[in-house]
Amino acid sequence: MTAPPVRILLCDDHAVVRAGLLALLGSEPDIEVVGEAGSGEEAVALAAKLTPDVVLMDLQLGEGIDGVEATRRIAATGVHVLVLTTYDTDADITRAIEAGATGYLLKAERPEELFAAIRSAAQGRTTLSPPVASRVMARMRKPLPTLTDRELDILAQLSQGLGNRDIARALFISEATVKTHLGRIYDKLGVDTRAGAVAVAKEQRLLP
């Protein structure tokens, strides 16, 4: 008796992208795209709707919510989320996979590598590109960054969504300052955003 197709449901703000998958999956007999969503609200929306086996995921996703949080919402409701993006810095795999990302795949991958992780995804098993395989592995073996007491106190603040401003006033510190710590944190934690500094920050239980 024959399995029944995984059903697949696409996530990327660009129709080219999306019509490209579509085509290239439409040529395996055991998936089937049943939706295409243009949005992370609209792929929670349709998620709900459509009940997947798989969501293949896009991160950015330009206004609305960014793919992680549409990730952790679908994923909340116990649909696989297959990542497939360009990015591969440590803080979008961080997020993603916190978000609960069943798998995290590059665009830069082989069909035939992706037709593997959409039916693995579909069971629930992990798949990850060799590339962030590796950048997990040299993250888990990583020492602990260390962060002098005013560096926390700065990343105390920015998980609760302060800007700059705010801090120093916070800390009796001026701007400048907090930008200067902002750096350092940065560097120590190998981000370039706030909320890549956050997402690491709580990865490495850094934060309270």
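Please show me the structure of the same protein in the form predicted in complex with the DNA, now that we have looked at it in the form predicted on its own.
Shown below: the chain alone.
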């Protein structure tokens, strides 16, 4: 007897990529794409309706909720989510794993690895792309400084180009507090100016 095919739900905001993945996965007899979603909301709804074995999830979804949030909601229902994305920054990886992703694959991976990861994910087994695995290990060894929620708030305002006074007003705190937070942010990010902090924030995708 042959095992039943793995039922897949695709989620990617790029129609061409979805179509490409659909065509690509169509070449594997034991993998069946049962649905496509172009947004996080759609993916959450379809996952609940179709209860696929695996949701293939991109993290960058343009409008609406992002891939991490979609992953969190879908994973909470017990459906396995395999993240398939372009970026491998610490922030993205950490958030996805924390949200309950079963695996984390890069689009740069070879297609065979994707197939294998899908089959693994269907059984709840974790697969990580080598670069991703490396970063996870490095993170375990030397936990990088993580910004607190409040510090992220400050950083978000800073990335709008606001001065300390405006940040203070926007967050209903005093200017002194803003400066205190900024000092710690500089420390954690390894910079010593606000421009540098913004650069790192954008580079590392620390902000939504």
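These figures come from a predicted structure and were not determined experimentally. Whichever C-alpha set is largest while still superposing within 1.5 Å between the two forms counts as the rigid core. Residue numbers count along the first chain shown, from 1.
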- Message: Could you check, with the core superposed, whether the Cα atom of R184 shifts 2 Å or more between the two forms?
- Response: yes
- Task: Spell out whether the Cα of R194 moves at least 2 Å between the two forms when the two forms are superposed on their rigid core.
- Result: yes
